[in-house]
Each structure stands twice: as C-alpha cells, then as structure tokens.
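In the form predicted on its own, a lone chain appears below as structure tokens.
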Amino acid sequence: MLAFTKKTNSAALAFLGGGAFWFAIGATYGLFSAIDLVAPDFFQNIAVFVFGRVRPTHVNTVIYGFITSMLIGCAMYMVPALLKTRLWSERLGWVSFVLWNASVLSGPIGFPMGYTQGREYAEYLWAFDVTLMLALLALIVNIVMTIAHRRENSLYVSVWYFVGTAIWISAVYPLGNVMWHPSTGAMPGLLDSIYLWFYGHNLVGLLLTPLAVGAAYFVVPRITKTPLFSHTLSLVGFWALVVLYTHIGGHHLLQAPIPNWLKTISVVDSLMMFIPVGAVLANIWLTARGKTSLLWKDPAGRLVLFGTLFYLVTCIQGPVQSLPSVQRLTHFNNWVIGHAHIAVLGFSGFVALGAMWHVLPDVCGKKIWSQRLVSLQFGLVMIGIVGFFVVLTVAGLIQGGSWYNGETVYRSLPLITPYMVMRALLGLFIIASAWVGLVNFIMTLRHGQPHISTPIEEAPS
C-alpha cells in the first residue's frame, strides 16, 4: 500500500474514484429528503431520516465529497500534465485525500445523528473544519511546489483557476465557518447571516465555479484539438471572477435589516456577473467553434459541453433573481432549489463528470470500460436535471404567487405535492446515473483495456 501511495497519479484516481463513490452516496440521501417532502411520515419519524438531517447530508455530500473531490482529482492530473512534470509529491496528495474525506465522512456519520453546526453549507463539526483546512493547505503545497519545479515556463489559465480555488476557499472556509468560535461555530445574532452568506455564496463562486472551469478549459481544446481561442480573454474571466463574485451572498438577505449599501453592492456585482460568465463562455466555445461535433461525439466532452450551456442558463437566472422586484415571487420558495441545481449539479457537476471520464485513461492507465454507460449517465443525469430545473421552477412560481397575493404556507403546500412528486420520480435518474457511473469506474479500473497515456507534450498550452 505504502509503495503504491508514491505511484504517479496515484493521489488523482484517489479523489476521482472518492468523487464517483460520494455521488452515489449524496444522491441517495437526496432521494430520502425528497420522500420527507413527499410524505413527511413516511419514516415515522425516525430521528436519521428526518428532513433537518438528511437534507444536510445531501448537500454536504454532494458539493463536497462529490463534485469538488472529483474537480480536485482532475486538477491533480491536469496540473502536471501542463507544467510537464510530476505532482511534487504523490504521498502529499494522498495526505489531502485523507484528511479531505474525513470531513466528507463525518457528515453522512454525523449529520443524521444531530452532530452539526446547523448552519447551511457550514454543518461540518470544528474538528472536521480543521481537516479540510489541513487537506487544503497540503494541496496548496504540492500544487505551489509542483509549479515550483516546472518545466513548461508559461501557466496555462487551468493552472491559475486551480491555484486559485486552493488559496481563495482557504481563506473564505474559516470566515464562513467561524473557526475561532469552535464551541458554536457561528457570530451572534444578524452579523452570522452576512458572515453565512458571503461564505455561502462563495462556496459556488470560489470552489465550484472556478474548478470546473479551469476543467472545462484543459479538455475543449483537447478533445477539439484547437489552442484555445484567447489567453487574454481567459485571465479576464480570471480577475473578473475573484473581484465580482466575492461581494454578492447579500442578496440572499435584501429582506433582512442589513446594510442598505451591502444590498446595493450585491445586486449590482450580482448584474456585473455577465463579464466573467461572458469571458469564459466566448472563450469556450470560440475555441470550440465548428468543431462542437467532436464534442458531442466523445461522452465526455458531450458532459462538458451541457455543463457550459448549464453555466449560461445559471448565470441569467442568478442576477435576475438578485433583483428585489424579482425576490418578491422567488425568494424562501423552491425557484432558488432549482437555481441551486441547476449551478451544483448543472454546470459543476456536469463538468466533473466529463473531465474525470476524459482524464481518467490517462490517470489509470486503461481505457474506460464502457463508454455507452458514459453516455447513459449523461442522459439519466440529463433527463433528471432538466426536469428539477423545470419542476421545481414552475413549484417555486406557484408558492411565490400564492404568498404574494396573501395566502398563507400551510394552504399553499397541497398546490405543489404534484410536483414533490415529480421531483422525486426525476430524482430516481439522478441517483441511477450516479450508481451507473460508479459501476463504470470500478470495472475501469479492474477490466479496462491497457491505454496508452497521452504524451504530457501534448497537453493543451
């Protein structure tokens, strides 16, 4: 075990085969929080089932033990690949991959049992804050060193995003988490909302987002075999990111007393959002253009494709909804569930899966195992999250339109049992989608055929 540790890419198939597991894992318990909202009695209350708890699970499980493992395995690949040279240090990164999937695992340990901070996106207990926070800065480290010791001189912009993400989530995650008040892990009273939101929404903006892109960046050219179309345009995107999405968490509170100037800040960065978003998207799929075919017939670039069309339809629906005369029939319903999913799922998520199944020959060593079951997760996952958006939109549209015209919550939920149940039925293709991938993974890597790994020369640069 010690010697396969110190294999080269050893520590990224770490992560892709923890993000396959864990997508499995947090979709099943979606699966269990969207029965609560079908029938709340349906697990005759017991206590691990409840929606409080496995709601949290989910969401934990998803966006960390999913998409961002499966994003950090990529970049641990891809990083190399494009400074041509080796990760610093395998035993490094297998470090991070332990003490990252200790936090991982507490939640879906912990959360049903009641041990959590109760504070969204923030329930990880001090104790698995701190082993996060250590798996980050040992990726720093090696990623810092592995650049250190390069020897392409040029930084394509995917090595900028995944440097990045490291260094910008180290500095969000203790904020957002309060970590200097371990026995709560929160502030007193509204101060712990704008300290929630600013890490929450940062959470999409300085994690997710910037992974996937700088994935979506390392395989559109690759697979188009097109130098992308505009360095300059992709460290626009870069900068545009780090100083606009910083600021826009309040507007998840314009109904709350905070400052006035703090919600004028958030909603318009939230409208600024069209440069970064803009940047990145030409940028994409000018390098791609007249050559989308190739996208579409390799599995994996078809995923990445839909994850930058899922990017734009995120991206108008998010500073639309910041706007308050829009709040007014969005906000606290399940519109936001659907734009949430849309974001995670949609575009990170979409991405995560491509890139892992495009770099993983190269990582392993054999040629994925069934590229049909490739293209059937994408279209389980794809029937599934188009229909969430959809569903859960038009449910939020109605809760909004009922409460705006006086009607109280309590008659308002029998106007969208019909559609907590359609969510549930598309949430049974989501899960399929993500046990089918992990099938996929595992007979990869026991009978895939020997792959010849692409020369690191060849990386796109």
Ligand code: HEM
Contents of the next structure:
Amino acid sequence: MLAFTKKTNSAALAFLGGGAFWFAIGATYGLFSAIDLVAPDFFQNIAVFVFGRVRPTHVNTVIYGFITSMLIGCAMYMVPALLKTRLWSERLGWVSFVLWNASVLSGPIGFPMGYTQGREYAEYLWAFDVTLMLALLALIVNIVMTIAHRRENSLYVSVWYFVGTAIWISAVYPLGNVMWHPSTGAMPGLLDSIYLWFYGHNLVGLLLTPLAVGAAYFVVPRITKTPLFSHTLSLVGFWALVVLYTHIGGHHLLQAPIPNWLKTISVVDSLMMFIPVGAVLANIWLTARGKTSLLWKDPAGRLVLFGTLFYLVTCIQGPVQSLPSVQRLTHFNNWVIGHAHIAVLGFSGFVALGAMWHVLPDVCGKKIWSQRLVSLQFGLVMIGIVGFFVVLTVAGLIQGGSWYNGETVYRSLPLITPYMVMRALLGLFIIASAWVGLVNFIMTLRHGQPHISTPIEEAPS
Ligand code: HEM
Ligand code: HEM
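For comparison with the form predicted on its own, please write out the form predicted together with protoporphyrin IX containing FE (HEM).
And the full complex, kicking off with our chain again.
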C-alpha cells in the first residue's frame, strides 16, 4: 500500500512540491493584505479578507509552507547525497510531510475563520503546534539515523547546518509558542513579548538562515565545480551563529520596558553578527571567485548568488537598525517590512528557489522542463523584491520622519498611499513568479526529459 512512499527521494520531492505550491498561495495572500492597506473597504468587510486574518495567513504560509518546506526538501536530498547513503526512512519522511502540511494548511483554513492564537509568527493553534513538533521530531530521527548509517566519514558543513536547524527549532518552537499553556499559547504581560521575540528572531535566525546557508554551501561548490574555500571558516560561521543569534531577539523590543541588560546584550550581539555573516559570505564568494559566470549562467545558481547578495544587504541593515538611535526613526513602520521582505524572500527565499531547481532533476530523475521559465521566475521575483525594498524603505522613512516630528498617524498615512499602491502592484510580479515556478515544477514532473541522476556515490562532499 502507498508504494510511492517507499521510492527513493519521494519525501524530498513532496516537500519541494509543497514549497512551490505554498509559495503561490502565500504570495497571493500577501496581495490581499496589500490591497487591505491601500483600500480598506475593497473587500466590503468580508470577514475572511480582513487584514488581521489575511496577514497571518500570508506570513505563516510563506515562512513555514514555502521557504521552510522547500529547504527541508533540499535537505532531505542533500544529507543522504553528502553522506553517500540513502535517507534512513522515506516513509518517516512522508510522515513529516503530512504532519508539517497539516500545520501549514491550518493557516489558510483556520486564520480566515478567526481560529488563531493571535501572537505574531505563533498563530497556529495548539493542536497544529503539536503536529509541527511531531513533524520536526520525525525529521530529526530521520536525519540522525541517516548520519548513523553514512558511508562518508566527514560531515560536510551543510549536514551540520541541517541537523543543527532541526534540533534548534524543535527547542525554540515550543518555548516561543508557550506550548505548556495550550488554551492561550501565551505568557502573561511583558514576559510574553520576551518569549515571543526570543522565538520570533530565532525563527529567522535558527530556521530560515541555517537552512538557506546549508543549501548555499551545497549548491555553490557544485555549480562552480570547486571545492569549498575553507572548512575551518565554515565551522567558525556555524558556531558563531549559534553563540550570537540565540539571544538577540531583544532588539525587537528596544522601545518596550524590558530589562536594560537584555536590550544591551541584544544590541551588542546584533553588531557582532558580522562574524558569522562575514564568515559564511567570504567562504561562499571565495569558493566562487573567478567562476561567478558559471553561477550567473545557471538560473538556479543565479538565484542562489543573488540570495547571498541579499543576505549581505539584510545583515548590514539588521545591525544598523538594532541601534536604539536608528530605531527611533525606523521602528513601527514600513522600514521593518522592507527588511522583512529582503531578508525572508530576498535571502532565504531566493536560496530556497535556486537550491530547489538545482536538486530537482536529481530528485525526480527529469530535466527541468524549461530553464527559460526559471530565468523568467528569477527576473520577475527580482523586480518584485528590489521594488519592495525601495518602496517600503522610503515609505518607512516618511512615516518615521513624520512621527519623529510629532505628526499624528492619521495625517502621515495619506503620505504613504502611493507607496502602498506601488507595493501592491510590485507584488503582482512576485505572485507571477510563484505561479510560473509552480507550472514549471508540474511540467517537469509530467513532461521533463529523463535525467540520469548523479549517483549518490559520486556526489561531491
Ligand atoms: C512569497 C514571498 C513573500 C515573503 C517570503 C513575504 C514575507 C513577509 C513577512 C515575513 C512579513 C511580515 C513582516 C513583518 O512583520 O515585519 C510580510 C508581511 C506582509 N507582506 Fe509579504 N512576503 C512575500 C510576498 C508578498 C507579496 C507578493 C505581497 C503583496 C502583494 C506581500 C505583502 C505583504 C504585506 C501587505 C504584509 C503586511 C505588512 C504590514 O503589516 O504592514 N508580501 N511578508
Ligand atoms: C545580522 C543579522 C540581523 C540583524 C542584526 C537583524 C536585526 C533586526 C531588527 C533590529 C529587527 C527589528 C526592527 C524593528 O522592529 O525596529 C529585525 C526585524 C526582522 N528581521 Fe532581521 N536582522 C538580521 C537578519 C535577518 C535575517 C537573516 C532574516 C530572515 C532570514 C531577518 C528577518 C527579519 C524579520 C522577518 C523581521 C520583522 C520582524 C517583525 O515582524 O517585526 N533578519 N531584524
């Protein structure tokens, strides 16, 4: 029964397909949110389209459904390939897939009907926190057992990142979602915001970042056909990430009355983030030195290359906006939304897409149906994300500037209407890129030319 769930790489393929699907759905919900911010009456107050319901649907679907699913799919192929073995259990991989998608699906179904725990990034109801945790635990068992059965002694840095991510996030998620309080998923008062932002920033720092970095470390040496520049540097970046990222969540609460020592640590360590970020980017770019044309020519490599460039932009902006003096201008406005998109979509989303297109032929045994469509996807999403970043940053500075000068909110809002309109229009490019990608994915499975998969034994490590 269900013989397909035993097929090699079938669980990885399911996660990749899930990611491509949720990208299209999640981005579309972004458009609903953007329309609400341009014309609040557009949806005639239909409950399922009000901003407070579509926004969390958008955010959770793109984070857990699109990017994380896609990168888990990549990891499920990359870990066995690097360890010259098979995934320990395809069936357990499918168990992870079903449980994970039960949680993701609870967003678009439950949130529009008002079923939410109402804390940013922690909206899933308790039952779906449980399914997500079970999916993660199954994933950990699968990866650890794959490592235990490996035929390659050395653990390439991508494996470190993937196994690390699964373990870290399964510790951070229950804490941030306050899972021991099933009915509310919350702590009382200010303490709740400390828990929430410990989790919120680790969601991007210990889930999206290490998954994307692990995938980039796999793709870049492979496309450039060059060994990694430095294994030592790769481990410096890995451990510095764990040491520094874990406790910088306080930089989201600099304007709140949390203890000063917590703010100080978060600001100092935000600045120190140049160590892991510098180590990763130097290592990847020095690996690609003199061969960036190979990355540019391959649309998958191009997506990963630009993902690393956006990582640089994100991580220059991040420490700067962690300074309390800067936040007086940038907090509570669209500046942060600009950062969120260049970080989550520009960095981790681009790397996820590039890595997905890179591994897909090996995973499904078919050549990509149309490399032109991958290039088109790249072009569309580039226009969208660069436009988003510029428009939202300018809108944020207008808002921040007027509030700083004592202007009331209702007088500053009309000033940003043109930027909100531009954001909604630019969003159409991102949505188009998602649907183009989904069509290409389906056509690859149905009509792709046969591809001789790189035998696991020959995969580079
Ligand atoms: C699929 C790629 C996308 C990703 C990964 C993404 C990610 C995010 C994230 C992480 C947030 C939360 C930001 C924060 O709280 O600071 C957010 C909010 C938002 N996104 Fe996206 N987004 C994507 C596409 C889009 C598209 C295509 C649109 C519009 C057409 C859009 C419109 C919005 C809006 C309106 C918000 C709420 C902003 C606010 O609260 O002021 N997003 N998105
Ligand atoms: C050097 C690394 C980074 C630093 C120091 C940093 C710093 C910050 C700060 C200070 C904020 C809050 C701004 C405010 O509310 O005024 C923020 C927000 C955010 N960051 Fe970063 N960031 C970094 C990297 C990243 C990365 C790599 C990602 C995603 C992969 C990311 C995703 C986000 C998101 C989604 C938000 C919006 C949170 C919200 O809903 O308010 N950041 N970041």
